[in-house]
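Just the one chain here, laid out as structure tokens, in the form predicted alone.
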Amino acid sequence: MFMGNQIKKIGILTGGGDCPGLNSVLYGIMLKAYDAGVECVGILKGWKGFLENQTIPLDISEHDDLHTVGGTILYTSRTNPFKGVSSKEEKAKELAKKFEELGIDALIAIGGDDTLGVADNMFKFANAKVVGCPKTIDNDIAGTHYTFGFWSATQLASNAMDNLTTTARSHQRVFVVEVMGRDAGFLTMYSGISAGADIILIPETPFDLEKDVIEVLKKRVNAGYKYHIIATSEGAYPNLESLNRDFKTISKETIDKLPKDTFGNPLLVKLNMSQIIVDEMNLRDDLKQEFLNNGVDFECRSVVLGHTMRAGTPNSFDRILGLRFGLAAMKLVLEGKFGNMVSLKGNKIKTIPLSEGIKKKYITPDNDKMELRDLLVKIRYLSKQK
């Protein structure tokens, strides 16, 4: 049996993106080890300070209330200790040592799954004492039903588009409203149905111009609508053929030559889906010319919330769900469960294997978002076709 008392001292470290809720899981944490006497230490910047040694004390006393500001206090980097190894097992065991110098007993480490990849490998390899706490604003873990800081950013999100509501009603214009989403669209799905968004495209369906975004707005200002917003995920992309058919400013040439992070993934976010599909609307004489047969002159328009999303401070559910994180991250270090990661099952917090929680999640094609968003575009211009 693990004795919690072994555990003297622990490391917290926050990598990836920062999303409100951070700073609830860290304040989490630190109520549960000061109740059980564990010293906490801050890791700064992610596996970038962990790499170097740079870390802060963490004295709960300094900090009231720190589960209500956003961001993370640790700061935050996007910094792979695995990049460009020849051998993922010496560098986990090269890792692991880092604990003596850092004078930490055990680490809890904060991110989504490449900061939580490097913790699994930690374990795996080198049997190194760490926990892990998911998290992500995309909110495509598998292994929990959502990540704290989606719930603030899917209401930004939403509040933004109904926002943009009044302008694109006063103009009569098309705004394209590019959210964040880079794999999954969850995000978009979430805050499009919410805010009411004539179309939403999301990574997991790739669309096609003509069929999903140009038919859908001439049957709309045919029904009489003089305005309309398109929700799309940073990471949404057309299908082949729409790519090869439909499109004049890119080609799959284009997407195959991205730049890559730190961690291999192709930064979709330097696309810029949302102006290209502006570019290509105004491409099209047969669209503008079904405006104009309406009474309405076409003018289309891109906004991309990109990093106003992780900003600001968590809502209530993010700021609950944080703490219930931190406090069942530290009570798995209290019990020596190393090598797992807290995660949401319904209204309970569970514990499962890091290697299991850390693979991705997609809005699969029986979920019924999908069908509320195929039913949202469809339903309000059939309903007011004469």
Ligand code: F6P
Given for the second form:
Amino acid sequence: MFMGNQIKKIGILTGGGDCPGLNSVLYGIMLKAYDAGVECVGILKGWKGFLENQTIPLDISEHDDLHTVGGTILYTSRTNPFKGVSSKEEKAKELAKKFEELGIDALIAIGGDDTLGVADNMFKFANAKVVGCPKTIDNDIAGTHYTFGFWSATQLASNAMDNLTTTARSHQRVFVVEVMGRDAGFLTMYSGISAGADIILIPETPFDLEKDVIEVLKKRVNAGYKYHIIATSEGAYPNLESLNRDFKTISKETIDKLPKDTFGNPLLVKLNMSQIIVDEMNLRDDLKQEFLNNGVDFECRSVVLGHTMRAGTPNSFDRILGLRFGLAAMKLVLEGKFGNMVSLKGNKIKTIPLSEGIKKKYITPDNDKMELRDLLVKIRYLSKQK
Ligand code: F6P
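Next up, the form predicted together with the ligand. The previous block was the form predicted alone.
Every chain and every other molecule in the complex is listed next, the one we just looked at coming first.
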């Protein structure tokens, strides 16, 4: 039978892209660990530090209010220990042996689907004492309603779009704002709706350049609008029909040839979709003419929000969620509930198996945000047509 007092020392690592709230989780873990008499050791740079025995002591007395600080004091990386291995089982067993070398009885891995996928393999194939905590600004982890970091990033993107409207208005310009979110559109959808973006493009609904962008801009300029904000996810892409018909600067090959990260994800950000949209619009004389007919010189610019969206301190929601996740993850360790991750369901912190929780989540067609987006885009210009 598992006894909580078997756990004397735990390792904690943060992997994948950083995000606001990582330190909040750390602090939540450290609070509970201190209370339970468990020592914490920080494993640096995610799985890289785990492989290379890079650790630091974590003394809570030296980290007052760590939950308010952005980023991660443990550093992070996108190292994938399973990359290119022929036997996952052997690799998992090899990794599990590291616990002894590192002097830890259990490990809490904080990360997205990639980082937690490694933890899941270690549990599945080697029964390693691991617990997961879901993190990503992208919010694309199936097992939890929200990941911490998401709302901080959404607020930053929404603020950026709010702010861009003043310069867009002064110059009567079109701004195409590229929002992070590798292959799910939550960030773009939520920040775009929040800021009242005029067009919102997400990966889940491949767009038609003619119908979803050019025609909407023409209708808007005819309805009297003189500036426009287009929010596009870095992972948004056109549907095949539109790609073949409307695009002059990229083809399907361009997308197929994209490089991949160490976990095999295509680096869609390399496309720079906001600039592609700007380049395509600049080639459209019909669009320029429509603007001119309405007394506006057609001018457009792209803005890539990029890493500014992961920057700064976590907002209150993410601080609290991070602390709650940390507390719950440490409790799982003390209760010996390994192979699980913490998650948020409604307003309750729940436990689910890593293998279930780490699946990818996308915005589905029945999501009310889809309808909101479509109404927001359409009703404004329709309601002004006489
Ligand atoms: O996974 C989170 C994320 O911020 C994505 O939205 C983005 O595509 C990616 O990380 C960027 O990663 P990096 O910081 O390695 O460029």
